[in-house]
Structures are given as structure tokens and as C-alpha cells.
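The data below hold one chain only, encoded as C-alpha cells and taken in the form predicted alone.
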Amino acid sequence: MTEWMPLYKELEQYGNSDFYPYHMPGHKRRQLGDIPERILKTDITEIDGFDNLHQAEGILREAQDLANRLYGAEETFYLVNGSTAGILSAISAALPEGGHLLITRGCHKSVYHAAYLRKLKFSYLYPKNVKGFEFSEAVTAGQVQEALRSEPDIGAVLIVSPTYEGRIADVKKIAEIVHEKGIPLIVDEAHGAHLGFAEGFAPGACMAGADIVIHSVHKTLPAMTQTALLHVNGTRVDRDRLKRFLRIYQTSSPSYVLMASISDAMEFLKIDGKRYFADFRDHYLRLLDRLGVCKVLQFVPAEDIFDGRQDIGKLVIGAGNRRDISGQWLYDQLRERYHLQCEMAAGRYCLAMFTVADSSEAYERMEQALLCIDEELFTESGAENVRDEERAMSGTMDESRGKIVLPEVCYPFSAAWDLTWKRERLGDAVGCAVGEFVNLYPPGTPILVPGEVLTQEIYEQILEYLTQKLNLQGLIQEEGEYYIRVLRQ
């Protein structure tokens, strides 16, 4: 190869050549099952001319270099095991075994898995709820500063920005506070691979001073599932150590189809990104404006986007003051009546995700469906549910619902997950330390972590989620009864 071209074009060229594959994979680029031959022709292993992800020196090195230039990072690594592999590697490299990590309570489950594998100690940050909704804000710089003052042995900080619902932290200010202590800041920006690429979008964490940033390319960019990036800046995290853990947590047989998908997304950002993102922003803000006439349904206002607190594209559809409907009800209405498949349902809201790949049809269909649902809800409930100016985003929801319930810790998580357990009927387990995660999925935010106590308050919260028929993981259902694992100790 005399001139580098995007990875997917190189793969296509090779697949159409007369080179015969006396190597893996076993399909030998021939269609014997139902997978289209065009895909199989680009599915290869590490052969001459195509580099090696775990020691990239050629075409993959150039592809990764394009990504770090786009994001403003010093070094970037392709991930084919999703952001999970990046988070595991980042935490393992940033802290020694047994180290102390400060995290957002609602972080991804892979953070907890890294803590288990490395026997880490946790401290939690608990952001307040967004006014009028039952989901959390992003963490604040003040919260991070206070935690670092009160626990001086913290060795690294991990925050999530944007959150699953699109709340954005002041990464620049947080990075300054963390770096004053000389420790690294890891940002799980899995939902923010699109940030910073056009006017009106919040800046990305790479440009804001984070030491390690993890992106799920597939979440908000036109790329295949399981594609991700890890960016690293500065010297607070040893890069040789980071590369070692990337080799440990990633497959030794990385998919060239997935890597080509990352390369394709990066080329899209480089060539067409600004134009497409400008259209994306216009479409989404127009949708929010038109939904402003809703009398019952509630949405995060566009002002939060302009202030940099809310991501573009995360449409949180709240039930407002209708206490008789849930997020699952809204989710089911959109899916069953209008064939609109949302991302997730929670207690009092559901979440629809828009990206740069959405056509005008996506906005038109969602607008029509929500206006119709809102009108039906208003008609059947009467004028008392009208949301006037005073009520709009004023937090008129019952603050006892959706409030943060702090856990009571009986055993450290890194030890608790290995302790012996028994199965106990849910109602009889109040007061016991649990031996398994209990969480809502998606997004996977833990209600209970192994070693924490199932209190009466948390028990009642779980019952409410079950009543709402939300996807609650960690419980065992048999013959109409729910059971939970509790620690024998």
C-alpha cells in the first residue's frame, strides 16, 4: 500500500482481489449460510497489509491517528469489545490493586466489574434529581471537590457525562479540581461520541482536560454495535500499563468488520460531520418547540441545551402530573400504537434517542404520536392537569418519589460478591445484605450492590418498580414469588 485509504475500502479491495485465504476465519469469504457475501468478504484476520490492533503500526495506526486528531486527544485506541473494555482498562491502569476510586453511583456496570477484578474501594457521588423528573443531574464540580477533601486517599475519579438521559457535567472545571490533587480523571462519555463537532453542541471531554475518555461510537454515530474508542491525554496514567490492560480485556481476534465501521464513522465526521450535525440540531430543536404545546407530557426544555446542561437528541418523555401513568405505559403506547421503539422506560418517563442518522420522518412520526397521546391524556383527565407557566419544569412532582435512597453498606463490594449466599423470599430479606446486583436495565444503574442492605425503603421502591413492570434485574421469579440472593454471613 503506497497511499493509505480508509480501512473499509482496503478490506473491500482485498475481498475482491484474487488472493486466496488459507487463513481464518473459517467461512473463507464464501456465503454458505445466510450472512451476505459482501460482509464476509471484509471479515478477515491479521494478515499482511492489515496490521494488528494490539501493536498497531500500519493501517490501523493511521486509522486511530485520524480519530485522535478529530477528538483532540494525544492517543486513541480502537475498541471492538465496546466501551466496557475501555472502562475496564482505564480503571485498571489508573489505580493499583486495592486503590480508592470516586465514582458516580449511577455509572455503568463495567465500573463495578473493574472494581471487583482489582479489589478497589469505592466512594460514591450522588447528584440531585433534575427538577420535575425522577432522574439525576450530572455530577458537579463542587461535589467532586468536597469528596476529595473528605477522603484524601482517593486515587482516581470517574464521572459519566453525558448521562443516559443526556445531562452534561462541567468536565473542564472537574478536571481542574481533580488535577490539583495530581490524580487522573476518567470520563465515561459513551453517550457523547458526537459532542464538539458542530456549533451548538457541548464540547467533548477530550478538549476539556480529561485524562482518559471512553466513547461508544455505536451509540450516537453511524457505526455498528460494539464499536468504541478510548482516548488518553497527559502522563497521569501510564500508557504502557494501559496498553497491557487493553490487551487483557479485548479479544485477541478483533473484528475487521467492526474496525472498518469505526473507520467509516471517523471518515463521516471528517468529511460531512459539521453539515449533518447542524441539520440534526435544527431538527431536534424544532421538535422540542412543537412539543411545547403539550398540556400533560413533560420534556426537558431547550434552555437546558442552550446552557450546555442537556445533550441534543435525548428526548426524555415525562408523565408530568399524571400519577396514574408510568414510563412503561408511555413506552408501550409508542411501540404498540405507533410502532415507535424507544430506548428505555423508567418509573415516570421513557427515553427516545435521536442521532445524526435520523431522517425527517423520525421527527414527524414522534411529534404526531406525542401530540396525539398528550391530547388524549388531557381530554380524559380534565383541565386540572394543564401545565401552566408556573408548573413548567418547577418540580411540582411529589419529591418523595424518585428521591435518592442511600445504601447501607455491610460488606465492601469487592469482597461481598465472593461470599456465600442463599436464596431468600424478597419480603423476608429486608434487613439482609444482598449477594447480587439489583438494577433497572437499561441503563443498569444499581439499586443495590452486593454487600449492601435491603432496607424497608429500598424494598418498597423495588415493589413499585415491579408494579410498573419495569425491567428489574437481579431478582429470581418462581410461581408468582420473587426471591433475592442474600449473604449467609
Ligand SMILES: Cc1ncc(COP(=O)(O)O)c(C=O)c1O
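Please give the corresponding structure for the form predicted together with this ligand, as opposed to the form predicted alone shown earlier.
Only one chain is given; partner chains and other molecules are left out.
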């Protein structure tokens, strides 16, 4: 290959050439099922001229270098198994086996999985709820500082920013605090691959000084599912160890279609990013402004975006003071009546995601649907349920969901997950250590981690969630009865 060409074009050109494939994949570029030949033609493996992800020296090295220049990282790795593979690798490389990791309690399950595999010890950060809503803020610098002071053997910190609902942490300040201790900061920026590309967007964590940053390219950029990036800066994390873990957790046959999709998204950022992101910001802020007339439905105010605390694109649609309305109801209304498919529904809100790839139609349809739903709710409910900023912001929302119940740990998690368990009726399991996660979905925050005790307080919290018909994972339901796995020891 002589002249530089985008990866996808290289694949297309090769697929149309007269080279016959006496190699994997087994479809040999022929359509024998339903997947069109055009897609199969670009699906190759590491053949001559196409480099090797696990030892990139050619076109994949160049493609990764473009990504690190865009994000201001020293080195970047393509991931074909999502941020999941990046988080597993980052944590494994940053700490020795048995090390001590400081995390947000509500972080993604891959963090827990890394801790299990590497037998890590945890300490938790518990961010407060966003005022008037039932979801968490990002962690604060003060919380990190306090935890590092009280637990001197913490060897690495992992924070999530932006969160699923778009809350953004002060990564710069947190990085300074973490680095004062000489330990690495890993930022799970899975929801923030788009940050920093135009005025009005918060800066990305690489620019803010994080040692490792993980991006799901597929979540907020125009890229295919599973595509992600891991960026590394400085010397606090050994790069050879990091590469070793990337080899362990990623497939030895990375999909070139996925890698071409990452490369495509990076080219888009380089060439058209600024213009598209400025448009995206304007569209989104206009939508928020127009939704300001809603009398019942509740949204995170635009001021939070201007203050850099809330991301552009994550539209949280809250039920406000209508206690009889759930996030699932809002989600179902948007889906069934308007054919608007949201990202998720939670207890008292649902979440619609906008990205740089949305057209004006996406904003218009959402605006009309929400204005219409709001008007109906207002007409039927009367003045007493009208949104009242004072009341909403002073935390009249469901306190039970936001309440922090500190765990009582009986066995360390990484050991507990391997211990034998038995099924116990939920009501009879109070006082027992559990053998499986109990999570509240979404976003998946653990109520119980294996090895923790089902206390009376947590039991009552679980009952409350079940009454509210929230999605609790980790319980077994049989003939109207709930069971839980408890450790035999």
C-alpha cells in the first residue's frame, strides 16, 4: 500500500481485488446466508498489508495515532470489545493483584469484573443525587480527597464521567488530587467520546490530566456497536502491562469492519467535527429552551450545561411532581404513541439520547411529543401537580431511591463470588451474606455486592423497589415468591 487511504476504503479495495482468500474468515466473501456480500467483502483478518492490532506498526498504528492526536493523548488503542475490554485492561494494569481500588459504587459492572479477576479490594465513593431527580451526580474532588486521606493504601482511582445521565465531574481537580498521591486516575468516559470537540462541550478527560481514559466510540459518535478507544498518558501505568492485558481481554481476531468504523468516526471528527458539534449544541440548547414551557415534565436545566456539570445530548425527562407517573410510563408513551424509542426508563424519568448524527427531525418530533404529553398531564392533573422548581429542587422526589445505605461486608467480593451459595426466601435471608449481585436497573448500581450482608434496612429498601415495580436483577422470582442467593459459610 503506497498512498494513505481511510481504512474502510482499503478494505473495500482489497475486497474488490483479484486476491483469492485462502484464509479466514470462512465466509470467503461469499453470501451464503442473509448478510449481503458487500459487507462480507470488507470483513477480513490480519492479512499482508493490514497490520496487527496487538502489535500495530502499519495502517492500524497510523489510525490509532490519529485518535490520540484528536483527544490529546500520548498513546491510543483501538478496542473492538467495547469500553468493557478497556476498563478490564486499565484496572488490571494499574494495580497489582490484590491492590486497592477507589471507585464509584454505581460504576459499570466491568469494574467489578476486573476486581474479581484481579482479587482487588474496593473502597466506594457515593455521589449525592442531582437535586430534584433520582439519579446520581458525578463524584466530587472533595469526596475523592477524603477517601484518599482515610484509606492510605488505595493504589488507583476510577471515576465515571459523564455518567449515564450526563453528569460531568471536575476531572482536572480530581486528577491533581490523585496525582498528589502518585497514583493513577482512570476515567471511564465511555459516555464522553464526543467531549471537547466544540465550544460549549466540557473538555475531555485526556486534556484534563487523567492517566487512562476509556471511550465507547459507539455510544456518542457515529460508529458501530462495540467500537471503543483506550487512551494512556504519562508513566503511572506501565504501558507494557497495559498492552499485555489488552491482549488478554481482546480477541486475537479483531474485526476490521469495527476498526474501520472507529477510523471513520475519527476522520469525521477531524474533518467535520467542529461544524457538526456546533450545530448539535445549538439544536440541543434550542430544544431545552422550547421545553422550558412545560408545566409538569421536568428537565435538567440548561444552566447545568453552561456550568459544565451536565453533558449536551442526554435529555432526562422527569415526571416532576406527578407521583403517579413512572419513567416507564413516559418511555412507553413516547414509544407507543410517537414512535420515539428512548435509551432507557428509570423509576421516575426516562432518558432520550441525542448525538451529532441527529437531524432536525429528531428534535422536532421529540419537542412536539413532549409538549403534547405535558399539556395532557397538565389538563388532567390540575394546578397542584404543576412543576414547582422550588419544591422539585429541594428534594421532594423519592428519597428512598436516592438513600445511601452503606454495606456491611462479611467476605471480600472477589472471594465471595467463588463461594458456594444456596437459595433462600428473601424474607428469611436477612442477616445473611449474599452470593450474587443485586442491581437496580438502570443504570445498574449494586444494592448488594457478593459478600455483603442483607441487612433489615436493605431488605426494606428492596421491598420498596419491588413495590415500585423497578427492575431489580439478582433476585429469583418463583410462584409469586422472591428468593436470593446466600452464602453457605
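Whichever C-alpha set is largest while still superposing within 1.5 Å between the two forms counts as the rigid core. Positions refer to the first chain, counted from 1. Bear in mind that the values here come from a model prediction, so they are computed numbers and not experimental data.
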Practice prompt. Establish whether a shift of 2 Å or more occurs at the C-alpha of Arg425 between these two forms, with the two forms superposed on the rigid core.
Written response: yes
Fill in: Core-superposed comparison between these two forms, Leu463 Cα displacement 2 Å or beyond
yes
Worksheet item: Any chance the CA of Glu479 moves 2 angstroms or more between these two forms, core superposed?
Response: yes
Fill in: Per-residue C-alpha deviation between these two forms [Leu454; rigid core superposition; Å]
2.5
